[in-house]
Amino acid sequence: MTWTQHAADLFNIELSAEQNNQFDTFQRLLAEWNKKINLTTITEPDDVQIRHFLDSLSIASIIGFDDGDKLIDVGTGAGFPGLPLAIAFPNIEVTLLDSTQKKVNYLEAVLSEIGLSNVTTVHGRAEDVGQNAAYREQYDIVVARAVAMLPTLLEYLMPFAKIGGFCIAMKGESAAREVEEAKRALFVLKGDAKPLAEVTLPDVEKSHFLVTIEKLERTPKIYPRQAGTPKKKPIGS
């Protein structure tokens, strides 16, 4: 079974002709890229399509797309999972957001030759894009993977998000103890947190899981704060 036919069996999410061919450059793209800057350190094709392109497409079996939806990638490194969800649903707005300009740079060749239109990127740090009205509670969705623990995460995902969007955080297996962890943080930013979403990919071990979170209220405007300041002290410690 291909890794496509996995997201149409696994995530019901049918691909075109053009958009397997768009995953297939992405996929060139990052190896050939993962040569001069680190990007990566999964780089067999079987590999890159599993624990990569399915485990960002695996957001959608938990949130519908709708067209015209904002969703944001905050820390989105190599493009996961933001790109292969601007792939797959080209119908709504992806902003790819982060702080290293090699990185950014990347993917900005990646969208020129892969054709995307619906991407933008943005190179910065959450802590100050977050306090920026262009950006701030703009977005219907807020995701992030291996970025940072989730109290935290929350501090650099919530301010993007508009009141009743949701925040999604792709967790390995700490992922209830994160929670648990960050129910202070859920209470001062203004956060619900959902049941965790378990998900299991192709002959990969150890569980995934997408960590939910809506937003009730506005950020209080001291969130985020000073770059730095959410990693040396998490709210709550």
The other form holds:
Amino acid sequence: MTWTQHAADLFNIELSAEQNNQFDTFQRLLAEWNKKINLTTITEPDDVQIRHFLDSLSIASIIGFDDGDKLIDVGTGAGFPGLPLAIAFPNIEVTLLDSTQKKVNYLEAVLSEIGLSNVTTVHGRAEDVGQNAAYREQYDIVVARAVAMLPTLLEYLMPFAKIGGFCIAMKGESAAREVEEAKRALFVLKGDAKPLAEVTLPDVEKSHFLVTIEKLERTPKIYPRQAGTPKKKPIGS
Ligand code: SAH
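Could you drop in the structure for the form predicted together with ligand SAH? We only have the form predicted alone so far.
Every chain and every other molecule in the complex is listed next, the one we just looked at coming first.
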């Protein structure tokens, strides 16, 4: 079974021939750029398709995208999960944020080669960009994978969400414990944690979990605190 058949099977995502080509181009550029800059330790083509592409699309198993929805991927790195979502759902507006300029340069190269018009990149730290009115409380969906522990991560993510919007953190086996540890952060940042959603990927032994947080009220102005502080002194620690 190809990875795109899994995407249809598991997440109901049917990719057109054009979208398939876009993923192929993305995969080729990721491999090329990975020789020059550190982007991913996953290099086997099948692994890239399952652990990067399919894993990114797992977000669609728990949330429906409406036309024009705005999504930001915080700490996108090589583009995960935001770029696969942008390819699979061309009707949403995707912002890819990362603090490493080299990665943003790579993302820009990928975007221009694939020809995606629903994606913009932002170079900066979540702590700074989250205080910028152009980005703060502007997003329906805020996602992140492998960026920080949940108490820290929520301080990065929640400021970007609109009231009634959702933050989705892609986590591994530690998901339930991290939600427990984020109780104080959830209270302070006005977030309501939904039940965990388990994701099982083909030929991947360990389960993944999607942690979904609804934003109930505006985020207090002092959050996110200055760059570095959310990690050094997570809320509730
Ligand atoms: N989400 C990707 C990359 C994870 S690595 C994936 O799952 O494959 C973490 C990335 O987050 C790195 O690219 C790093 O530059 C970025 N990052 C870490 N802290 C950040 C912050 N405070 N603001 C913005 N980006 C950050």
